[in-house]
Each structure stands twice: as C-alpha cells, then as structure tokens.
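One chain comes next, on its own, written out as structure tokens in the form predicted alone.
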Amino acid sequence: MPVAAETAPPKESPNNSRQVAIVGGGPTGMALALALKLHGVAAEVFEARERAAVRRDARVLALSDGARQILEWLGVWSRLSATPIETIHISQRGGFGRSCLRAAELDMRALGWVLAAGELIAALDAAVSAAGIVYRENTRVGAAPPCVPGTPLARREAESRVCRDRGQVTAEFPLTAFAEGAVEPGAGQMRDYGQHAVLCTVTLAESHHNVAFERFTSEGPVALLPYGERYAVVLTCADTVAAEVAALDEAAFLALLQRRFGSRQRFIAASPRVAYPLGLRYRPNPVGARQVWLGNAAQTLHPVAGQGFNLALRDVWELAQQVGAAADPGAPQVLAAYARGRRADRRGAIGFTDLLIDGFASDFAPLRQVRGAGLLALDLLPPLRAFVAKRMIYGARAWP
C-alpha cells in the first residue's frame, strides 16, 4: 500500500535516486537510515513530530552486548556513556532456586549496557545529520491518494509514493519501511497482560556492583538495572493498582519496592514514577507489497528480559543486509528473504517473553517448585547458562 504525508513544502526537490522511505524518525528509524547508508543505500526519514521532541525520551534502555556491536558498526557507540551489566541475578519470591548469568563466564566485558534513551537518540541524530541523510520533521504519513492519471500500471506497482499536499510535491520510493509506532488493531496479534510497568530510578545504600536483577513475584516481575550509581526500576503491577502505586509518596513506594524485591539491596530514595500499560502486539508477517515493518511497528513486547529495542536493532541489521545486496530494495524476493531471516529470532523473542509472564505468574506451590528446579538447573549447568545468555544477547542466530 502506498503512503502519503502532509507537511510544509520540502526544502529540496525529491531525487529519484532515493531508494527507501523510512516512516518514523525515532531510534529505530535513524539506526536504519545509518545502516542503509553504510550499505550504499540512500534513504529519507519522515517523522510526524518535531525533531527536537524525538530527543525528549525519558526511558532508560537495557541494551544487549549484541546491540552494542551494532551501534559500534553504526559509529555511535563511542559517543555514549552506558553502565555495564556484568551479572544478571534471576530469582523468584517465595520459592527456592536462583541463577546468575555472568559476563566473565562468557569471556565478555558485559552482558549488556544501560543508558538513557535520550542520550542514544541524540547520538543517532547527530550521526544522521553528519551523514547528510534527509530528515523531514512534522511529516505525517498515512494512506496515499490515487496515482497521477496516466502513470503506467507497472510503474505504480513498482513504487511507493510519499505525497505532500502543500507544493504538490511527490517523491517515489521502491520501498517504504515503517520503523516506529505500534502494531495497529486488526494488523496483527494482540494480547493484553492486564499489567502496567511502573518506572523510576532508585538510590542505593550500597554499590550495585554492576549486577542486574530479575525478580519474579506473584504480582509481576521486578527488574533492577544498574544505571550510573543508581538502579533503573521496572516494577510490574496489575492494571487496577498501577495509578495508585505510581502516585505513592516516596517512603510508601520504597517500602512497597523493598517488600516486592527482598533484602539483597536496600533502597533509600526514589525518583517520581511513571506507568504505562503492558501488552503483546506483533505482525505475523512483517512485510507487504513494497513495505516492511520493523521495531515496535512490527512487534511490541513485555519488558521482561529486555528484548524490545535489542530485537529492533537486529531487525535493522538484517534489513540493511538484504536491501544492501539488492538492485531493487522493494522486490518481493528481497522482502521475503528478510522475513525468513527474521522469523526464528522474532518468534523466539516473542515466545520467550510470553512464556516468562505465564510461567511465573502463578503462585501455585507445585509450579513454584518446578520453576525453582529450572532455575537451579540453569545455575548448575554452565552450557545451559551460556546458551540462554547468548540467545538473549545475540538472538536466535547468536550473531555475530
């Protein structure tokens, strides 16, 4: 389906040598533009918001070491100040068994890295500007108007069109990549977890020693990510209490967090909290006729295991590889190859996060024992730990 955009007249005339229109100028869209540039493919970015507004992203991101390698390839990692995760401690409240994944066991500097989303976006934005990639802000893309009368049918089928009302300017692209946003209702599979994530940062009584925690409780998982000298907190709770939890005063929230997490760390201060709903949305097929969806536009996951943006960067890597080797970036065989290449990784990440939520949701005593045995087995079997860690870091293909 072609696309259309409404915005002010562009500063320069469209150039038919541009091969890919990227809809969404957030971190995934900018990373894709840079990746395509490195493969010799020109792209133009269309962003609905003001460019400065894109940088005002208050999230904290957990990046796998595989994501770090992709960002190094894009030339932006050296501009970032990220906190390394050297150990991931996994446990369940109210049951035996725990496991630790350690970077040293895999001969790695870190299993992952934690940084402010705004810092990453600023670095990507600077790299996009330095590379001379056209970035059109305040440009909303939607359904395309009919093709200009007299345009040959073969040409209409071979191009995706981005049209602007003002100035009557039309740009034509062999491929349109939707790199931001969410999976629209009716476009894919949906699941509402009935949960919200409450986000904040907390100050500690002692050093975190670069240890991240994933603590499963009957109310939902609690994740602590080393972030500078503090922890970034992802506290999952039921929809019915999310607003109440987010609005607690600092002392009451710290008491709740301490009760949910346990005594392995002591929290002495907390930032203001924000909450957002959690659900699973994904397109079974991320490609269409001269169109491709990646990142949150293709799949939105529960934050447990921190796979969302890492999966998006692997989408970027694979799409750039396929498009960079093709004479026609939007050809059906190119997009089919991309979809095949991403199938195992997407299904694995979606299934893994969904299984974690279901598997650790019940407080049924026999199930707690089974979970504990699984965590104990993971801790006692180094090859199994290495397999799980590498799948989380590099995806189904364990790239590179």
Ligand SMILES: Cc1cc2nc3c(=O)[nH]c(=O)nc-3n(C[C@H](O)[C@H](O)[C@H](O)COP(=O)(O)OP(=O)(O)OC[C@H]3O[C@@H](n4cnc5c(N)ncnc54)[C@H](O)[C@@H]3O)c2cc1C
Contents of the next structure:
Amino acid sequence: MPVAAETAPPKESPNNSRQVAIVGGGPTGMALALALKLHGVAAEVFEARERAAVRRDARVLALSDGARQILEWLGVWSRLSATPIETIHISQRGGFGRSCLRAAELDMRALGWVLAAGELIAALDAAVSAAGIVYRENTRVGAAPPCVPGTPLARREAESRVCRDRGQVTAEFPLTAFAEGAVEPGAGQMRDYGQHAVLCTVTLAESHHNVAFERFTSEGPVALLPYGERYAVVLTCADTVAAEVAALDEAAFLALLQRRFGSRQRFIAASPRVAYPLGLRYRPNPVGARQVWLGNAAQTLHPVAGQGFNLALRDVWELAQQVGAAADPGAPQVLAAYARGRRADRRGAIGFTDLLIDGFASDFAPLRQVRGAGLLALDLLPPLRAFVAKRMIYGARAWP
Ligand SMILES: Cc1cc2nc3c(=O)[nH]c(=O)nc-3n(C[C@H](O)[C@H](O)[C@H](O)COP(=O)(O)OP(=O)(O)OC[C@H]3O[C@@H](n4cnc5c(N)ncnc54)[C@H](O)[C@@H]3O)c2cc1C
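Complement to the form predicted alone: the form predicted together with the named molecule:
Once more the chain from above appears, this time first in line as the rest of the complex follows.
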C-alpha cells in the first residue's frame, strides 16, 4: 500500500521542487513524462521491467482522433503507421437494427486509427530518450517481491533489479504519479465480467475499405479493426471457454469467428491467438496526498469500446495542464482541480462500457427488440450519431 506523504512539499530536496516521480514506464507513464516536459516540468520515471521488455506489447490499439491530436502534440504521431477507421458498423447478431458512424459525415479524415501497441510504445520511448528524461528501468517501486523495503538508495544504481520503497519515493518528490498499469488490490471498486478477450489478426478474402465492425452477440462482443490489409480481432468469450478458443487450430477458429461475426466479411487466415482476462477496476478518487493515479492504474476497462488508452491520454493531458500551471505540482488544490476535471469523462467511459456489455449481453427477445430500435434510432438520427461518435472521439468534451 502506498505510504501517504506529507501534504507540505518535501524539504530535503529543494531541487526537486517542480519534479514529478512517475511509477510505471509503460505508455501512460512515458506520455506523461513527455507532456510534463512540454510544460517545463521535469519527471523521473521508475519502471520495474527492462526497458526493451516494455516495448514488447502484442496488442493492437484503436485510438480516437482525439488521441491522435494528443500524440501529435507529444511529437510522436508522425513516427507511427496507423490505419484510418473511416466507418464504424455496429450491429447485433440475431436481431434487427444496425448503425453506421461515418467520418465523412463529421467532416473528418478518420473516426479513429488502428496501430500496434509495440510501435506506439517504441515511438514514445524514443521521444523520452531524445528529451533527456531520466528513465530508471529494472526499478520496481513498492513492497512486493523482489523488493526489500529499505534498500539503501546509494546501492540502487549498481543493482540490476533495484527496489525503491514507495514511501521513500513519495517523500522525495512533491508529486508521485502512479501509472503502474493496474489498480492495486483493495484500492478500488471492481467488477468481474467473467470474460476473456481472444486477440489475433485475420486475412480477408476482400478489402476492408477501412470499415471497423462492432458486433454484439450473446456470447460477448466481437470487434474487427482495419489493421494494414488485415483485421485485428477482439473476440470476447466466457472465462470457461477462452483457453479452448485460443487453442483451436486455425481452421476451427476461423469457422467459429465466421459463425459469431456473420457473412459481411470472409476470413481466410488467422495469426496465433492470445487471451487476456477482462474486468473493470477503478479508483473512485484518482488523487491522494501528493499522489495521483492515471491510465490503467486509475481505471482498467473492458476493451469493448477501445477506451482504455484513449482515456489514459486524456488523463495525461489534464494532469499536465494542471501541474504545468502550478508552482507546487502536488498541492492539494492542484490535485483536486485535476480530479474535478477528469470526473465526468472517467464516469462516462466506465458507464458507457458497462452499458455496452450489459445492454447487449442478454438474448431475451424483448431486449433484442429494444436494442434493435436503439440502433435504428442511431442510424436515422444524424445528431444522435454525431454525438455518439464525438463521445467516442473526445470523451466528456463531447457533452454540449
Ligand atoms: C485486450 C485488450 C485490448 C485493448 N484495446 C484497446 C484499444 O483498442 N484502445 C485503447 O485505447 N485501449 C485498449 N486497451 C487498453 C490499453 O491497452 C491500456 O489502457 C494501456 O496499455 C495502459 O497503459 P498503462 O501505461 O497505463 O499500463 P501498462 O501498459 O500496463 O504499463 C504499466 C507499466 O508499469 C510498470 N510497473 C508496474 N508496477 C510497477 C512498480 N511497482 N514499479 C515500477 N513500475 C511498475 C509495468 O512493468 C509496466 O511497464 C486494451 C486492453 C486490452 C487488455
């Protein structure tokens, strides 16, 4: 558990007065370090793993156009090869009603972008190095093994796997930002959906024309994201069958995917599958005494609507604005303003994700009719469509 720091700025390190410690050197931690640097605030990143291991992330991410704008501001977007999503097709299996969101209707080049998480992390990493930001790899912060509380700080540089005590870090810096990728057990609220996501890429018989699909079925949602010439697949399955689905041979997996998805696309080859457990975990309050939690450390969401890292980038943007304008980055009023600024967006993303899971999970016929009517209404009402698209792109900023 984190050790609460004093609310007064630390006295023993006057040169640290505007420095922020970032625990976790994943994509959120690196994006925050860059954002703070752009506001003239120095950061020191503590990462438990080897730096090269952080770049090995097999996921494919769908990012909104709002996220693209933040990554452009951080100076990394031009290094990425991302596939544009021009249309999002939403439907339910076994029921009427479907809706299409189109970039052209909003006068946009793309509703979102699909890219390899590993490529994004490598670009952030290169920018962190180029900016001269201190990044301490193999440095776990916290009391979990292999950390031995009280490891002398003087020895830490010499050790290959160094442990920094959480209390020491929070006492040394005026603000500690936790971007450690998970909500600590017991620290927040949680909901287990009883589901896993099975991920892979598939080759198609015909071009995808930059159309993404979100298809809801009683076994869980299936998302297809245009990724180069292929589709990145997120197939949601019950916990009880996920390992079995991931282990199916290619032909059997393609047949299952085709049955779940329907006939709008024909799949001809699939890459090896990986399964991830899914759940919702979040801290109702993302700030504490001289501490703040961002990204997956503040909220870990079901990937159904591709919101996780998009939300993390909006956390980063808001925190950098607040801290950049403050003399003391960890002052209670700075953190309170941050928490206030993020409240509607965090709640909205959590509620929206839950609504998609719960609203589309049941195969109960009357509910299927209601959902069909909802999708139809979305398709027939351009202002509603524009609102939903903007909500997914810009988060709470889409509210009038
Ligand atoms: C199947 C799946 C699909 C997804 N698809 C999408 C999508 O399409 N779009 C989207 O926006 N999001 C998506 N997400 C969410 C997205 O992947 C996450 O939001 C994002 O990776 C979180 O980044 P992070 O830096 O917060 O956490 P992480 O990537 O987990 O990084 C945390 C880092 O902290 C380090 N660390 C942990 N503990 C300590 C410690 N004590 N001391 C020091 N370092 C520590 C870890 O080693 C790690 O490197 C998806 C997630 C899943 C599971």
